[in-house]
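Below sits a lone chain in structure tokens, taken as the form predicted on its own.
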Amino acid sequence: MCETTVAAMAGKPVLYYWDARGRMECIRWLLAAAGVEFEEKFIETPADMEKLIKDGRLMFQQVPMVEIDGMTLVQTRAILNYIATKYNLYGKDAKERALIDMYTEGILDLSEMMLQVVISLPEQREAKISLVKEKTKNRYLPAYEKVLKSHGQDYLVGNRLTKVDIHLLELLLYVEELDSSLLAPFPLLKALKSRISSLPNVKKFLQPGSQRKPPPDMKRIEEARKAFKF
């Protein structure tokens, strides 16, 4: 029996993917804030994907995919609420959850604008930062600074902290990463960022030698984007 089917059937989560962000870091980062211990098995050459699709544990035959609670999943967003509502980070009843899902969805579309500039060719690379920078200031960042402003409470939903608080706190992050200039007229957002990243769960996740992933390195792109033929 392999190491982490081991690690599966003995409570904690185990997480196949690149050692990179990509679609997989929205998903490390509500388990930390939740408090759960995972392992992690990267997916390092073309031939331990194959392996992945021809055993059939890839539904779809792609990544991210979660062993947890003898489940295997896959597809993203299946993940994360499988995870918030485990761990009571997704409101308390369907109203509150429609509205988590809206701004979620919202969080979602800008993030995967971002991946789209990590994964793109160098000559697009420039195009590509100036429409998530157009789309941030004055798209985005403005609802969800709306939003705070309406209900003047802490969170986002339910004046308590959701799996929504913290995918905006992710996003905030790689945010400041691209232009930290962007957050200078979202003050309340900027207090969001503050007070989510002061939890323990997460101020620990924010600490060196987490398993939490740095920013992307180009070069690296380029030899995964030669070996997987992205």
The other form holds:
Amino acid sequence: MCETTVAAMAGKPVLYYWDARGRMECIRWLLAAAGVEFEEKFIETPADMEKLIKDGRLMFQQVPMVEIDGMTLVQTRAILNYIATKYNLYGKDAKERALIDMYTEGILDLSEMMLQVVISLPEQREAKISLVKEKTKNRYLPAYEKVLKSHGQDYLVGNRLTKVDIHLLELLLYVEELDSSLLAPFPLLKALKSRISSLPNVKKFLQPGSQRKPPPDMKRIEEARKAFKF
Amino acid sequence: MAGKPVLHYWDARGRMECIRWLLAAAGVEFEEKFIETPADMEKLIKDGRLMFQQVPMVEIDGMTLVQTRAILNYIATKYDLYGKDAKERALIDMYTEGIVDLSEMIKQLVICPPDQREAKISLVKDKTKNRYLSAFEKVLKSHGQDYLVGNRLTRVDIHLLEVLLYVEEFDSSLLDPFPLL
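Moving from the form predicted on its own, what structure would you give for the form predicted together with its partner chain?
What follows is the entire complex, opening with the chain shown before.
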């Protein structure tokens, strides 16, 4: 049904997306945290996108798409869940997974709001930024601080590293980019941010030269908007 | 206290309906506490039972779970409707997410103000047919089996049935080109 690239056959996952954070970044983070090397094929022109669609490799004509273990997966959560299961970052049982999922979904909701800021029309941006800051401060950060306070452990679930610690670290870095004062009232989150950042694989990913993508460049977004019509 | 899950939501489909479907398909009896006034909602929030001050919320097996996907994933795992291994789960998740996107798109249309509705209707119909329904028809055609994944009932068959009924409610002719669906 779909051609398997050489890289994918060599065993490395291959990521298909724009050279941007977008909806792929959380997947890059998780692979990096799991110590998994991956390749990337960047979509640069509408023709690149059309080819992927025409070749039938995008089930819903959308990216992210990841070739992994002989599968051509789309849908961010499907990809994240598979990687987390494979690399044992998804808790020890169904109840831990339920907590991980619940916490992850909150993080994804806030991330989605942040993504909307990036792709929204310039005149809407101010209002969306205010909304993000308000939700960050009053809904999301307090919820995760409360979890850490409730058990006093170093990780959100099950007293060991799981996918949700990585998702949270990534989110906290974006919150910091948006407005570092937002983190000030949350000592346990700040401590977690420090701790997870120091894990060897994460530390490596945070260095310059890794596959981590930089903050969005508004000029490039506007150019992409015209080319890809969103 | 009988051990039945308790669902907290409005007396409406919304984001809780897929959970009701899955529990029902699994043969699990459940109770519902309907939010009827803003005061009901405020109480849930004030009692600290909604991690993100949102519903759906389901009390199940001693947990107070929010977030639709977390709840669905737990129920599916518990009642063995989530495939046999990680690869089957990946397919189930991929298909489920597409179904969620399709449901969301139809829902948005339903709540859309009448003046904007007309313009959106043809886009929704086009995507329903050409992006979503065709994708699921193709899956069924590819293996010729009675269920979407793993040749037995999983959660995604239930999710798909539910959304096909919504498509039918919206415009039953949309289903015509899809015999396997």
